[in-house]
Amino acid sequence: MTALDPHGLQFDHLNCFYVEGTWIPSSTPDTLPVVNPADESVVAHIARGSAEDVDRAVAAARTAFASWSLSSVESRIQVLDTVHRLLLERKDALAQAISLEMGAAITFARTMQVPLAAEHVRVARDVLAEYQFQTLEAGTVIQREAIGVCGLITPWNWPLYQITAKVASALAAGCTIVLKPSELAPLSALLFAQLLHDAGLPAGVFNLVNGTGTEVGAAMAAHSDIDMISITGSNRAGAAVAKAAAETVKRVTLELGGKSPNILLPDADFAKAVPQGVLSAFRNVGQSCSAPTRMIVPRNRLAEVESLAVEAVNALVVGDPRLDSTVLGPLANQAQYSRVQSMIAAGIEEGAKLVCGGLGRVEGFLTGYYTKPTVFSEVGPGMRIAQEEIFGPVLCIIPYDDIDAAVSIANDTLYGLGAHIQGRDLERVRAVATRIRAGQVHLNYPAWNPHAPFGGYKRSGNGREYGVYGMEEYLETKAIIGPS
């Protein structure tokens, strides 16, 4: 057992993988460090998987598929119900692990990262209870069946939330799983694997292999006995997975980058819309693929928007993620900190107006990846900071002259994951929404809906997650034609 300070968390299986219902040692002695982004200290080392470890996990999943795919809906509902209950019972340990591994403020981890992850399991359970796996359409029996062994690759920014979004839907569909969590934030995944074990999931249905994308992820994508790959990650990683998977013609679903717009129509309540827009853009320290980091506003309201944005930023508490008062902790890792710093520098060099924030660490922190919440105004739609995903607390305010121009700016991106529109005239708000090329469009900051399909247009990927659409990604469709 290894104790991890400063949280006092303990992990039993840092040097193991979860395969065929038990914890087994890696095939090699190689390890990977886990860094606490709050102070840059190494808090653990995890086993570094290889293609051989993937082979063992895939073989276990293939064997288990024969029985799990034919298991009753009732038995799968029972497992998901138990998983949901255990997630809520163990929410504090999971929140502490997430805060330690990727720097989420502990209050945010407790109120968002873990509860929303649990919601994916609850929703998958409820969808499964109502789903019709066999229907009669135009005299033909349409049967939907589990696709097979699924390789799931998840990111570091919402480490548990992205795992449950995939795992719960796959389990509900009757698939078996090999999971590769992010090697940068693997601790909550280890706790989750133990939770699934304790929930009574049959051996081999869920398997976990830690490691890098270039080793474990590539081996999974190319594996001839994996029927489907689902990855949430960068465009670079998604493209690499899709290329490797093409050789075996497996199904690939990709949830990739974003550069989401937030259009404030002229009749919006700016006193509410701007602060909420800042909070939405900076949630999880801006490390969300659907964060609305391009605020598109009427040119004649630009000064007002800048003032409201600065006021909202000044109310944010940036600091030690262990403190309940902290709103924004550090960025999750060194590479991301460097990326955000380089993009802030690019915005300054391109002539955008720096309204607040800027280069360097937050005052008072000599170590840790603490980045100043930054707002740029008078941003040109073609600037790098308006086109490239920054994945940090950096907001671009872009002026427009009329609604057509606002829509054009919103769609002027390689991405199409999310979008926001604010306005009092709901008929006009909805009319604008129909013109936006994005997988989700949020009107006037609605509550999160775990049933709403999530996925992107263009280079934001393909396929959908959450709710019934998420489960159907893990199903094959069979037509049975003939006399009844």
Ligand code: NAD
Contents of the next structure:
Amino acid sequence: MTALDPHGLQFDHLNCFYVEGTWIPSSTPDTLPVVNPADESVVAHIARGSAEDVDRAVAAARTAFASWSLSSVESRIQVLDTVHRLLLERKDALAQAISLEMGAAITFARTMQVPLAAEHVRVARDVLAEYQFQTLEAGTVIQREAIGVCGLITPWNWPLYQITAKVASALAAGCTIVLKPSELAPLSALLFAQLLHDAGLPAGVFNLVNGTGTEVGAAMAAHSDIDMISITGSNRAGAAVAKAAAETVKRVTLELGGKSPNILLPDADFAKAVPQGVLSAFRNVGQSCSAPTRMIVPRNRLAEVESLAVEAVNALVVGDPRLDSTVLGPLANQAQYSRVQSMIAAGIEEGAKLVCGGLGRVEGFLTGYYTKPTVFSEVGPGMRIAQEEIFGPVLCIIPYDDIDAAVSIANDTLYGLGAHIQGRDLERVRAVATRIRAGQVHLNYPAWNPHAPFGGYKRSGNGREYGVYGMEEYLETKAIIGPS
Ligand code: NAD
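Switching conditions: you have the form predicted alone, so give me the form predicted in complex with nicotinamide-adenine-dinucleotide.
Following is the full complex, with the preceding chain placed first.
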């Protein structure tokens, strides 16, 4: 047993991978450090897998596919029900692991990161219960079948949530799995693997190999016995996976970056829309792929928006993620801290107006990746801070002169993941929504809907996750044509 922090969080299997229903040692003695972003200390070392470890996991998944793909819907529902129950029962340990590995404020981890991860499992279970795997269309039997062995690669920002979005849908579809979690946030994934084991998932259906993207991830992408790869991560990694997967013609789904706009129409309730926009942009310390980080506002309301935004930022408690009162903890890792600092510097150099925040650590912190929540105004649509994904607490306020200009600024991006529109005249709000090139458009900050398909236009990726669309990504379509 290895004690990881003062909360007494313990992991038995740091040096192992979960393969064929058991914890097995890595094929190499190499390890990777896990760093607590709150104080930059190394809290654990995990095994660093190799292509050989991937081979073992894929072989287990291939063997298990024969029976799991033909298992009854009832038995899969039962497993998903148990997984959902265990996620809620083990919420505290999972939240602590997430907070430790990527710095999420503990309250946020408990109330958002873990419960929303559990929601993906509940929704996959409900989708499965209703789904028609066989239909009759124009005299032909259309059968939907599990695609096969799936390689799932996930990032560190919502570590458990990104895992369950993929794993729950793949399990519901009847697929078997090799998961490679982010090497920067692997602790919650280890707890999740044990949880699946405890839920009674048959051996080989789910397998986990830790390691880097360029070793384990690349070996999965190129593997000749993996039928599908689904990756959530950066555009760089997504493109590398797509290239590596091309030789074996496997299905590839990519959930990549974003630079989501938030258009405030002139009739929006600014006193509500601005602070809520700030909160949405800075949720999870801005480390969400669909965070609305470009607030597009009428030019004649700029001063009002700036002052409302500063007020909202000043109300955010930034600090030690272990404290219940903390809203924003540190950024998740050193690379992310450096990236965000360099983008704040770019905004200043390009002449955007720094309204609050700026360079350097939050006052009072000498260690830890604590970044000042930062707002820029008078941002030009062509500036780097308006075009590049920052993935941190940096909001760009961009003025527009008329609605056509607002739409064109919103669409002036390589990305197309999320978008927000605020306004009282719902007909106009909806009309603007139809003109936005993005996979999800949110009108007046609706509640999160775990059934709504999630995914990107343009360089934000392809494919959709969540709900029925999410499960269908893991299915093949067979037409059975013949005498009736
Ligand atoms: P990342 O691309 O560095 O890593 C993501 C995963 O891909 C990790 O497991 C990593 O090991 C693996 N990987 C890296 N290079 C690889 C390669 N060559 N081959 C195979 N696997 C490889 O991303 P990150 O820093 O962990 O996450 C941040 C990025 O993820 C941001 O760009 C963000 O927008 C994106 N993201 C997208 C979504 C979405 O649903 N669209 C959700 C969350 C995060």
